[in-house]
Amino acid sequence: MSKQALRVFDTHHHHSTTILTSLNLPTLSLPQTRQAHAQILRTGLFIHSHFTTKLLSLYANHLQFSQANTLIKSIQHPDVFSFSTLIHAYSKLNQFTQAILIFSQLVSHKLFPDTRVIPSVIKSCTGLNNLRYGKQIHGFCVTSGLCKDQFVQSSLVHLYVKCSRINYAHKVFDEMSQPDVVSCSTLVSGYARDRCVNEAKLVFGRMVELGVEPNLVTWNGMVAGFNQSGCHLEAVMVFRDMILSGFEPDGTSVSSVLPAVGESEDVRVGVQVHGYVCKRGIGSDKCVVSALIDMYGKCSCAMEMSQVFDEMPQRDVGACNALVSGFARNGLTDDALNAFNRLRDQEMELNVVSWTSIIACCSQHGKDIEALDLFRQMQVSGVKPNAVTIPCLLPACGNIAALMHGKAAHGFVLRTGISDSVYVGSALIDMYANCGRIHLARVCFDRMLVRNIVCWNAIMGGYAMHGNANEVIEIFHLMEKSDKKPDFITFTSLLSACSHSGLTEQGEQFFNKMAKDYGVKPRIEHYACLVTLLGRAGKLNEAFSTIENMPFEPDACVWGALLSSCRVHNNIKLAEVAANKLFELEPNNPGNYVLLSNIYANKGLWKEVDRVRDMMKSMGMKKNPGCSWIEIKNKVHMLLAGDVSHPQMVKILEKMDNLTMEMKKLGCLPVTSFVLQDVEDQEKEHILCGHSEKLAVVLGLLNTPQRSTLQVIKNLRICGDCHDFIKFVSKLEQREIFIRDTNRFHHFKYGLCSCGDYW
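This sequence as a structure, only the one chain, the form predicted on its own:
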């Protein structure tokens, strides 16, 4: 060799040694890695797979995957190790799609994967729930003989369990020559999650026969699996057996069993688990504390729940959410609101779950205005609502007909791209229907790409509320054609719609076909609808006979339906029977006493009226005051019957007097028979003027543009005089007016009502 060639060789060898030494350093920084990469390119060492594999590993460790991908594509003859380095890195960082893409490149280079890379690929399929690709890998392993490897088999068991193919997982498990504790634990927890109690116990029992000792992961998998699948008693029993077997449950065990205790509402067991937590000293575990709060909330132990929260050394958002949800679950809305506001004052970083929980709490318990205000505050605070928040908010918009707020929420849904959710879609249908815009509800329904039974029931319920029986029946037939099976809610809407529209025969046919043709066994709410259907049509004796022949004891809804029908047809005899039953079932419900009193008043039986009202006074009950809501310029106004506190009350009464005078000029006199008090006619007229729906309509006339639509919600049924008054106003003022009472919607237009005066 010449001296010049020798110098080149020595230089090359020196650079090789330097680079090799540097690449073996585990803490090589990213700039140093790039420097080494540049040296390799300059010295021509790029062709050596050892150097490129080391570089790939370093780039992967620094999360520089774009450079790693560029590097591997530039290698002329990559080997298995080059690809497996990236596959392992992607899999470890849960970037499963990229791992599978790199594996595809490995196969395209006609390289044969080994047993070290296959488990990482199967893990990626598991992470993506990609059963199809996972089965292809399994097939490759069978034909290549790789499926005999223990790690490959264990990965396949996990894949099939995660993809809910427990039978496939068990077949792979049976083929294992030496099952390990990981495979056994995976199979046991898989059976537990699938509610396969006996199978889970059988596999657990076989572990001893196979020489595999169960560990803490095995026990925890069974407890968590049974809890998730709803086998709550089994979860508690496994937890007990775990302790008896000498294992000490950890925070994971406890936080898995406590939800099962809560769902069982067995506070005695919950207290025992709480005692174990204190004894073991794991009360500082945040997951355990959150689970304790949640458990006490489900067991209706608000005081204990608050005590656990107050004793927390460091509060986290999970515990805060559990506390708010616990109060909400027990109907303690004010406590939930106070706790939520206190946590905000303490600058706790509440998340979307926190805000959604309190909005849902308010929406479900009659604090609709508070729910709308909280939603606004949520956005101001920078927390972005999600596909769960919106369905919790929209009922509040519908409850008080806050149409503008509902439309704003709809706009948010469209902007954020969550309109495809069936839950959001169903909530929008409900909201628009409750706000009187049934045509917009139908638009939302028609635009849904995917519909479940909730969506179909939502639009049918909306049409039923508006008294559009023909549309309900049409939707029902469309539902049948789409191969959706109706449920008990579907038939409730059908029967309700028929009763609102007086379609007695069709309603009876649907009731008779429920069980016979559709396999839906009539429930108590269906009998209540049938009683209403017959009663409103004047068939009171048939309605009473239906109650007497029911297969189960009639409840307050059924007797209430009969009592309401007796009022329509002034049947005192049956009214007294129904009322006495209601007094037994709901002794503290003032509405039943008021209804019977009104029936007596209609007949002029003032002594009986006084007797019923004296009963109410002796029991400390008061009549629920009439209350109406109207939304004007994005603000919801609430008006109470007889209340004069509204700042525009003088103008309201003045406008009402003018309208009343116009009515009298045209021969439309007030229907004083709807004042169920023994007073003079002039006083009765004055009382009628104070009805809340009239006040709300007139307030709307004063504060909205001419000919614009008005929407009013009332907490009681609209009376006949108010019905006539609003019909007149709709014609005189050329307004479309929507009134929603407790029974249905009334659409007033051109002096007519959509109910056809049948309500």
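If you superpose the two forms and keep the largest set of C-alpha atoms that fall within 1.5 Å, you have the rigid core. Since the model is a prediction, treat every value here as computed from it, not as a measurement. Positions refer to the first chain, counted from 1. First, how it differs from the form predicted in complex with the DNA.
For R447, a C-alpha deviation below 2 angstroms is recorded between these two forms after rigid-core alignment. Here C141 counts as shifted, since its C-alpha moves by at least 2 Å between these two forms after the core is aligned.
In this overlay on the rigid core, G225 has a C-alpha that sits 2 Å or more away from its partner position between these two forms.
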Second form
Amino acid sequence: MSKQALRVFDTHHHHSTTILTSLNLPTLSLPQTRQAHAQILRTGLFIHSHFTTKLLSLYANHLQFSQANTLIKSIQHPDVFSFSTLIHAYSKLNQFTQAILIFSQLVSHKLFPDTRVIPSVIKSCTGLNNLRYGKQIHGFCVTSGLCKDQFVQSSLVHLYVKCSRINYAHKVFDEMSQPDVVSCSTLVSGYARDRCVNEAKLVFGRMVELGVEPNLVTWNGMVAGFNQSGCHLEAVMVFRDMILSGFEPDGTSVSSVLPAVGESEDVRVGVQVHGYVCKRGIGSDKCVVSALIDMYGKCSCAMEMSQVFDEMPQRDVGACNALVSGFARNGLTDDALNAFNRLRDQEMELNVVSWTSIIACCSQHGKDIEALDLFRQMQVSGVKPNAVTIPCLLPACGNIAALMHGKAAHGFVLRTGISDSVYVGSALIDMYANCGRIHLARVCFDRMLVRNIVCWNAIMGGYAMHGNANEVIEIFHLMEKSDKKPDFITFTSLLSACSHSGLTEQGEQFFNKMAKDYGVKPRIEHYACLVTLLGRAGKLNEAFSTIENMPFEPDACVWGALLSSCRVHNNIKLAEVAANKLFELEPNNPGNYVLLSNIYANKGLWKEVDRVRDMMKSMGMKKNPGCSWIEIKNKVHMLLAGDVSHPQMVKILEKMDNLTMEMKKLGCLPVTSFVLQDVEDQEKEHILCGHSEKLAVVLGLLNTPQRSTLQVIKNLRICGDCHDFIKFVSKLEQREIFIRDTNRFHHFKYGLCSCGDYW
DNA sequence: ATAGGGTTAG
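Next block: the form predicted in complex with the DNA, after the form predicted on its own:
Starting with the chain above, the whole complex follows.
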């Protein structure tokens, strides 16, 4: 066609009919459009609005917004049709903002919109989730009478469904004189998406009564709606009903039902659907393949998942993403990373989902530094993070207290305007709390416009971890005044905060009224909190009888809580009871053996210490290596206990010797009880020098400005010697030092620690 | 010329 069109433009015979013919051809390329435009200008044909209008839609289809917008302004007397052409073009291309912009020009020209243009305008409001403007248009349609049009009405139904105003949608629907299949389907899928199973079925029944035949889109909309709202079983059942009603599911149906099958983890159904896909020959549909891979991944069938991937006819980024997250979901992090790297090697175009999946995989499986690095690489490669990427990344920052990285992500959130997301907000709260900046966490919390229960729990959990029980209780009361109901996580924060701050009575009160006053039945973790609460207060017998009388079989957390309390209060008898239970429940957890031996060592019972050490040895178990992280000048340093490989190790040990000497001079001798071995005192000191948190603190002292705050993260509980050492350092060096261990924050200042030496 | 359904990341 292009040859013919160009021949027309090359002639100097400017018969309007010839050009008109060429402009009526389905599409012209952009250069051809420009050529036609030039010719129209030269020949003066622009006075006929038909040509200009045609040019408008051509420019719009080539995404030449400024050209199209200029052109329409050049028309002396534009009519509704000129504007409509452009609006239709924009709305079809999902350029909703542009569409609405043109519509407002139509209005400002005092032109009267017709029933044909309104649906595209409402569709644009729908696409932008702009309920306000949509409602205005609705109002206009009511007063002008355009509302009687079926297309206008069904676009309004869609607007309200999309903007979560299902009641409005139903009202518009009820006012329709003759509901059509489109409006019915939209309303049905809207109810399904709102988890309103009964209403969806009611409207479905009503459309049948009215003689409106449901079609494939109706059924698919229901399946998709139930899937999206988490009614997975319902989605699968509707899929069945659809087949029983004589419909042949297509690619859309299958792609909608498979995620639901995956969630219900019923691989037999999944295999059936897979078989159907093969039979119908829709296995080359990209969405179908991705959904199959996803389903097998969710059903823990990594083999089948890989097989579907390997057999797919054409590589597709969606399928690759499903594969990566499938591996990650099953804990196969190396496979996930390999698949991701293969993707890059094959120069497959990675999208934001690919990057977000792999970042999530790393931050959820202890590969925090890798996650941060991938986030950097993502931006280098030109893919923009979005409101999902950030909550996947932030836990990695929090895990290793990479505050600067977290702040950079926060800056990104503010610049890109995604801070309204509750996911982003609660992830920021968690990150700041985990980085020891509880006040910044609070600022994020206070600035949120909408908060869900996760946000409330995040800030309360943050304060609890910092041992600020009063703040937790204050937030809890604020929450009571809001419309959010506390859940079991809320009470875990409350109880652990009370135990960390020694508010024993208040903690017991919360425990006693959580079921009665708030309808939250205590779970086993709440009993564990109660044991810690009583244990910390020295009420070890009460703690023990709590365990004996609780309505659950006590688990490792509960016995672990008792054992820790026994360490604080040097109770050998109960420690042995708890430890023996723990050795039964988790024989391969070295932490329990270490804790018991520390309790023995603290009382000088070296024979017992040896016995525990031999137990560990005979089981081939080693103490988990202690590991600490500290962020210095935007770089995260990792230090392992006893590891001398750090480039600054000579300086670190020198500084540590100096500090130890100062401590001795001032009579603050190191406590040498927290070592596993019974060795000569001097050697003990040497082993203590190697504890990772100590190394990290000293590294921080050497590389940061005087008196600045230090922040260290440790993978195990802080040991007593290091605790004493750091208290001393905080006084001698006039430093605030935050250390987060597996349990809580220790805030060292002026020679004291916020935990009050109970932990 | 106008209105409805799908996959993969939290």
